[in-house]
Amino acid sequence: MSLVFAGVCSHAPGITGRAKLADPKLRDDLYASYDRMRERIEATKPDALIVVAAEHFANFFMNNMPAYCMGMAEQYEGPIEDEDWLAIKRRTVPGNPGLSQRLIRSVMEDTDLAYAEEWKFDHGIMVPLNFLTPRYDLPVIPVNINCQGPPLTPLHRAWRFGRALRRACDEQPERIALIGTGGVSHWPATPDSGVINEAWDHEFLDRFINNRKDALLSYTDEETFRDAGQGGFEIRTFITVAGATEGSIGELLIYAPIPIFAVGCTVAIMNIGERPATEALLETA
């Protein structure tokens, strides 16, 4: 069928394991937002949710840290972290193999892509999952970009990395969902962690609803390090998702600065099909 959902959203574990601690008014609305989400989901109908995450040394760690993973298991199992301390109940999430391998195959087309059998899920999906798929019915398909250890892979692969995603969705029969998770600014597990650099996010989150390709992809890491944290550089889940609905402008749902969720909480979904004003004016001009 076709890519027919795209979205992003954050994944902090403190969205779950600290929300007693959180001013209830922002983690209302939040939690409201990633309903509003899940509802678009389902309104879509997909047959399988592709989750590209950016896990936490969980199962890849410095002896072998591939660029880009997906996963292709029956069936996953989640979180790896203390149920209590994430507030979230181990589960056991159904995959599709089948789709998983096709999607595999298209995509090493244009980019080079591990896969793995085996894959536990830490709070990077599984926060997202509490929320948007609830009963655990929806088959996922977990995607891993190494957002921890350098080097990492330039923003113009995650790019390109989301368009040979894009391309190999639209050519299963399957209808095919969509979420990026992390970021913005954080720095997470450090002195600073509950920091959070909201002109950087609000900027950033400018460019990546309004798709502007060109300034999504021109930070440096250096610059991310700087003014985003080390847990700006999970950009680049955003970056592929923009990479997968080239030529759509977003809606931001929600973004909340929330100190003891340690994250600029965000919940965005892309408009798949609807070009950026600012691209439509000038081919009119």
Second form
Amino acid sequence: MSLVFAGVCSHAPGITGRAKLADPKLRDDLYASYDRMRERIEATKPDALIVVAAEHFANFFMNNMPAYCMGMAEQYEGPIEDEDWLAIKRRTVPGNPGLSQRLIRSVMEDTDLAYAEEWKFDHGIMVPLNFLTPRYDLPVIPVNINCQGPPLTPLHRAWRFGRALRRACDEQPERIALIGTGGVSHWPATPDSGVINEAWDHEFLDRFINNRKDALLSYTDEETFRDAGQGGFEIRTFITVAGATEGSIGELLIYAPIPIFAVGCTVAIMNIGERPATEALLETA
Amino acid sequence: MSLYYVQKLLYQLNRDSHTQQRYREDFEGLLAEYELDDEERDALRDGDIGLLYVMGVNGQILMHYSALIGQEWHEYIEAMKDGVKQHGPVRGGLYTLLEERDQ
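For the form predicted together with its partner chain instead of the form predicted on its own, what are the coordinates?
The next block holds the full complex; its first chain is the one shown before.
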């Protein structure tokens, strides 16, 4: 079939683990936005969900760090974190190795990526799944972009990876949903945790929602680090989704800065169904 | 200074139940498998989050380790702040850039 859904969301561990410490109104609005995203995903009746994540040293380390990696396992497990700390129970998550293998072969025509038949999910994937596939009955295909240990893949490569991923999805008979998950500005797990650069976030999300490629790719890592923290490097996951939905316009379901969650919490959907991407591309050409 | 191996030990401890069992039952034996200096071994023996942060351990690794040893969130954040007060600015890794930004 093809790609049937695309969106992005936050994955900060505080969203579940520190839920009781947040302003209840802000928290509940955020949770309602995840629910809306889940309903939109379910309405597209996907056969699998690709999660483009920026993991946090759960599987990949500086001894052999892939810029891009896709899971190819029968099943995955997570979270690696203490269950009470994250407030998510450890469990197995189904995969689809056959589909993974076909996607990997196709993406490799354009982008070199590693694969992994073993993968332990951390909060970066488990927090989104907790809201979006709460019964854990939808096969998940994890993708990782190294956003933690520089050198990092350039932004224009993340965009190109997204395009390759879109083409790979469109070649498959399955109905595929895609989410990217990462932070906008944040300084997670440091003494600056809770700092949020709202102006920077609004500007970035405007570029993302309107799929402004040149503007999205114009950030340097030095600027991002200065203005959006080391957590800002995770915009690569958003940019991959933007590349996969080139020519589409998005819808921001929520942007809510919640310091105890250490990030401006974001849920957004790209309206890929409204018009064919090729048509939109012709208009912008 | 062997920041790489400090982080490698914590990375494996965070994700691997076998390493967690060795951490509980044979911590000295586990430590001996990594190329660490005395200060690093002491910081790991003490679960000294503040000093590990100052050494330059990545916060994502440190945060998972903090959860593993049962710290509350505010204790974790305070431990890093106290570490900087006690031991000075971050010495290695990504966060040295944060210090440069603040100067």
